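Next up: just one chain, as structure tokens, the form predicted alone.
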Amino acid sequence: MTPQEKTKVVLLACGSFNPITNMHLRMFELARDHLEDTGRYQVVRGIISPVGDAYKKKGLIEACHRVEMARLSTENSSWITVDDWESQQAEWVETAKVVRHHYTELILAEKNHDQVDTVKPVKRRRLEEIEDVCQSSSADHNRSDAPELKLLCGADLVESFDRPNLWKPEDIVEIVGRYGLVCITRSNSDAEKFIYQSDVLHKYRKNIHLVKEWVTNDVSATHIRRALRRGQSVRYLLPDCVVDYIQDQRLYSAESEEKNTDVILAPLQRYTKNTD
């Protein structure tokens, strides 16, 4: 299959990135190679999208911090880039409508013969115009010529799809019917389990990539703040550049730890009162 024949996909990351971590950025080296060993894709752009201050998770810093610490570590990428529109919502935006519009860019890009990684500004009518149609319609994403997303995940985010409250179920089916996951496994989660054991999943099973991580690396930012909070280095675990800017701006505290501690989780809160 020559390169152009070859389908194009952007690999979108959603999450706290609190803060970002060398296991972030090697998830996205894991599914590109993984996607492009299949010798039926061509991974063009990977995007990473901090979640916004308002989904109100524990321990959650405010996200100038976590999308700076973000582009920093990416600084020297050539395909890896940090996009601050999620972050910059006043309220928290579901993962749903956070792939909707950045396919709708991709959409856009492509429409005026753009590169895939510029996006000339439009008017704000013409974006929800183009959303619409994007809703409503599969068409675009099934374009020879248009570029497929795919939001890439952990395995724990595949797994949280059956916490109650937490996902509403026509936005998982989107997501994964649409436009498809590439999900990196941990040495203690059985992703392939629980993508037979849901019947959603399963219908769309064609649509997740699992990818498995044979170097082992189950460093997580929660095992980073606590480090951090006590004191201890986290060198060689985030970029360095990373470890700067948090001892410059004397981040991850015992009491940063505790922010949003009574809180409930934005989606939980929404959820649970749309159900009663």
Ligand SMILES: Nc1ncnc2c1ncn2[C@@H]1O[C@H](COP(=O)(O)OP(=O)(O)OP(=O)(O)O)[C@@H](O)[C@H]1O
The other form holds:
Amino acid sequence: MTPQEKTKVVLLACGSFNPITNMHLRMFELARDHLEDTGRYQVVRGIISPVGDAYKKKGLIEACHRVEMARLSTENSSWITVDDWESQQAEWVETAKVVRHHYTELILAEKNHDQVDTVKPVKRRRLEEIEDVCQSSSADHNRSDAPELKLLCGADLVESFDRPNLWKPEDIVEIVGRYGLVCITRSNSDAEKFIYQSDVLHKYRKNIHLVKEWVTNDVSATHIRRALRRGQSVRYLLPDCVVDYIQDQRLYSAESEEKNTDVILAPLQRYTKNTD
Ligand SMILES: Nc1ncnc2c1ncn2[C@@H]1O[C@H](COP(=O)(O)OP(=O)(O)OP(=O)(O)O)[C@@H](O)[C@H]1O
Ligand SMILES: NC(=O)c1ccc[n+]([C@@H]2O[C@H](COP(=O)(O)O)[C@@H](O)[C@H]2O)c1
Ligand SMILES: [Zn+2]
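Having seen the form predicted alone, could you give me the form predicted in complex with this ligand?
Every component of the complex follows; first up is the chain already shown.
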């Protein structure tokens, strides 16, 4: 297959990134190697999209800090970028909507002959122009010259598809059936079994790329926040520039971990039926 014949892929990772860790960045490298090893894909760009404050997860610090840490840690990457559109929305945005938003941006960039494989964020579009593209994007999705957009995540995110009132079934169908998923294995998760046991994931299994991480790395943002609260070192678990930023801004304390303690996570609030 010549490089021109390969399908261009953009990877989108959604999450709290509270804070971003080396493993979040590794996910992109692992996914790119895996897709390009098939000989069918050329991964042209990675996008990190930190969730907005309205997600209301316990211990979630302000989006401006989470976005800035992600920006600092990708400064030296030639292909991974950070996008703050999701984090700037007043309400929490469903992941399917975030995927749709970025796909629309890619199609618009394509139409305007912008380079998708640059680290420069795509220019903000006029609302009407975006809505226009939304109407016609199902046809566009099959165009061979348009890049594909795939959601990049860890196995725990896929396993959360099963949690009552967390995901709308039609959103899962849209994300997996229409766009596709690249899932990195994670300790304590059995993604392969989960996909086998789920009728919808099994149906769209050809759109799911499961990437086995042999050098398992159990680092999590929860672990990092805990270590920081205890005054322990987190160096080498996240980029030095992020460690420095956390110190300079005095982020992550016992107090910040209490944020949203008595608040229900936004998707649960939105989807739990009121039985009163
Ligand atoms: N060690 C890891 N291995 C595989 N995937 C990971 C790992 N850490 C995070 N991810 C994935 O990165 C994405 C963003 O995750 P998130 O921001 O929740 O990070 P986290 O480290 O799990 O944080 P927290 O502990 O706060 O839940 C998710 O898709 C998650 O599955
Ligand atoms: N229904 C949905 O679209 C839905 C539900 C739960 C989490 N999510 C997203 O998954 C990510 C999960 O991040 P955390 O693992 O940090 O909670 C966030 O980006 C969040 O917006 C989406
Ligand atoms: Zn997590």
